[in-house]
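In the form predicted on its own, a lone chain appears below as structure tokens.
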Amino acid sequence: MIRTRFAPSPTGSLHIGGARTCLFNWLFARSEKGKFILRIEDTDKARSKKEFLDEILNSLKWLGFDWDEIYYQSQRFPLCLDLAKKLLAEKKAYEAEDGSGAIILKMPRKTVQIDDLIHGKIQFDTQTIKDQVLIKSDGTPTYNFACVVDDADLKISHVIRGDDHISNTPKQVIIYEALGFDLPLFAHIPMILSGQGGRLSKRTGATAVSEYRNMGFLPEATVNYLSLLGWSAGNNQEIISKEEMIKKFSIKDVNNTAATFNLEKFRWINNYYLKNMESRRFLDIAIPLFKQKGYIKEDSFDRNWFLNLIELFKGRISTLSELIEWSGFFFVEEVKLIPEAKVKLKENNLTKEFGILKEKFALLKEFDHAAVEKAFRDTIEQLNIKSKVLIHPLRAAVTGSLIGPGIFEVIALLGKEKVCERLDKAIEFIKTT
């Protein structure tokens, strides 16, 4: 049976590279009707922290990467020690000469070859590799030894990991052979580069998955984007569900060259999912962000009003955090004018025009999109001016900006009282600055 594993270390957050490795392991297992194993490599007692473990597990659940079995490497040390003693007895390993208790594997001199599922044949000369410590002086196993023991004991059939582990592979192959264990198949995924061509850094996208979640990226968009970092479903398909991925995924189709992280592409994919999301689900996801910002102060809020707000913005935003940022003018007492909006308000001294428009708005019995637009059209006809003379300053007055959703829908949702107050303040601004 196909058995893959993802083996995060709880010494830090789950970042994009690790999430991509996890996805490919999960997809391969699911596509082959196999098992996906989660193994927590908590061997570094000093640096392993519960908050990192919780964040990793929560991020994997958020992404939808369900696992069939979970193990903690620190609970498996006795098996490692037993096997190291077996190698000692077989004279394949020796105790450190300094009397520290460390157990060290003798490195045979030979050529090691693996048939990597992504890179093809890779050869290593063990002449360049020194004898390998298996058990450290504190009684704990080294990474390479624990990794081999666990992968063999858990019957991992395919080791799919980043190609930064290629240098570990010959050492691990020698350990497999010394123990008499069957080798798994190896697949080393090329790294993800920044847009500038270097390694990913925090500045260029190596951000924790939980931070992208907080920024307002959706799990389905995140998984979709991760799948494009080194794999393709074919036919230039860029939007793909997890169900489709499972049907189409093959580890042999993973690129053997590095992928490039492109935040704008990630945002574009997230925009697609936001735009096509049912508004009620959209609101349920956005509610915690509105609450965090203080825009929703209790559970008894007007859901229909917020649904209308979402309809205004959801085709325009790339992340949920943009919704919170761009809709802020709906929730403040006094709108903050950007510099360009101030210039636009002062441009044609529209105090008279704003006054007439305000009077027409104030007289409306129904303050909906159609009525607001008719009042605006009546005003420009009465004043014998072009629409653009008034519409951009009007947006500046009521939103503080010069761009955004349809202004008549915005005005209708803001409500008559708030719009009239803002027109009064705009008139005052024009007169006094």
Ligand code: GLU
Contents of the next structure:
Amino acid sequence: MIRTRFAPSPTGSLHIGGARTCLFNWLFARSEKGKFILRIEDTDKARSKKEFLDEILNSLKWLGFDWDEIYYQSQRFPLCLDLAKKLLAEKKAYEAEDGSGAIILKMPRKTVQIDDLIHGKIQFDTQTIKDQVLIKSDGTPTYNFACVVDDADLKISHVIRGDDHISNTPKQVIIYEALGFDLPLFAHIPMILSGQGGRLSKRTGATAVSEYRNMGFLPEATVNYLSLLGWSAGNNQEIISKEEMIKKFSIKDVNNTAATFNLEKFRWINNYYLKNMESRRFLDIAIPLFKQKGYIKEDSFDRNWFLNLIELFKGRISTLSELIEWSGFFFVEEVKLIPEAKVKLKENNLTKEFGILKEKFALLKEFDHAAVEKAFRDTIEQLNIKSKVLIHPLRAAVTGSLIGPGIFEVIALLGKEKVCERLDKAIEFIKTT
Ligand code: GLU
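Give me the form predicted together with the ligand now, not the form predicted on its own.
Once more the chain from above appears, this time first in line as the rest of the complex follows.
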């Protein structure tokens, strides 16, 4: 029976690298019809925090990783203590000479070899490894000891983890051997490097899954992107669902060289999922963000209006935060003109043209896309000007910017009153500045 585990320590948030380790464990278990186990490694009581635990669990759930069993290492200390005493009795371990009560494993001198599923054969010479503390003077087990005891007791068949743990592996193998337990298979996944080289760290950008969630990345896009960090379904396939990953995943296909985190690629994948998302689900996800920003104040708001807004922006944004940011001009009392928009308004000096357009808008009964566009076309015909002469300054006047979704749809959605008011303000701006 295949049994894998993800073993986060609740001493920090769930890191992108940790989430990827979790994904590969989960995928392997699911693809082999095995079990996926979550083990919280809260051995370090001083550094383990409830808030980190909650955040890790929330992030894992958000990503959609379901576990078949969950264990807390701190609840399993008695087992570690029993086994350490057994090693003492067998004289494979000894008590610290300082009388602190620590239990230490004698390191046999030998060569340890593992057949890593990703890196192949790795040999270690234990000559350079010190005797290993199993139980500390405070009675708690060390990471290496608790990890072996739990992996063996929980019958973990495959230990899949970051290759920053390779140096722990010979120590753990020696502990397995001392305890007379069978070894699991090991698969050490190469690290994730930042675009600037070096490991992905806070210095080079966000590292926590929750930070990406807050920026408006979707869980399916995040899982999709994580899968590309060190693995590939073949044929350069970049968009892949969890179901397809489960079908195609093989641990042997994981690269043995480091992967590089590429935010642009991640954004591109998020954009793909946003673009293809059903607008109603999109809105449900975006509502809390609109509320947070104060753009939705009450529970009774016009859902249809927001659905139209989402249709307008859907294909253009890479994250939900961009939706909130870019659609901001819909919600403000006064549009904030970017410098280029000010220049555009000033250099064209369209006070008369804006005036005529505004009058036509004001007369419209139906203020929809088609009617707005017709009013615009009538205006340029009447003035005998090219559409581009008026269209860019018009966008500047109503949105404050020079780029964005189709201007007639934007105007229709903004509504007559706001648009007329903004044209008046633009006229005033041109005249007075
Ligand atoms: N708690 C360890 C970590 O977070 C787990 C290491 C392992 O998977 O053995 O790095």
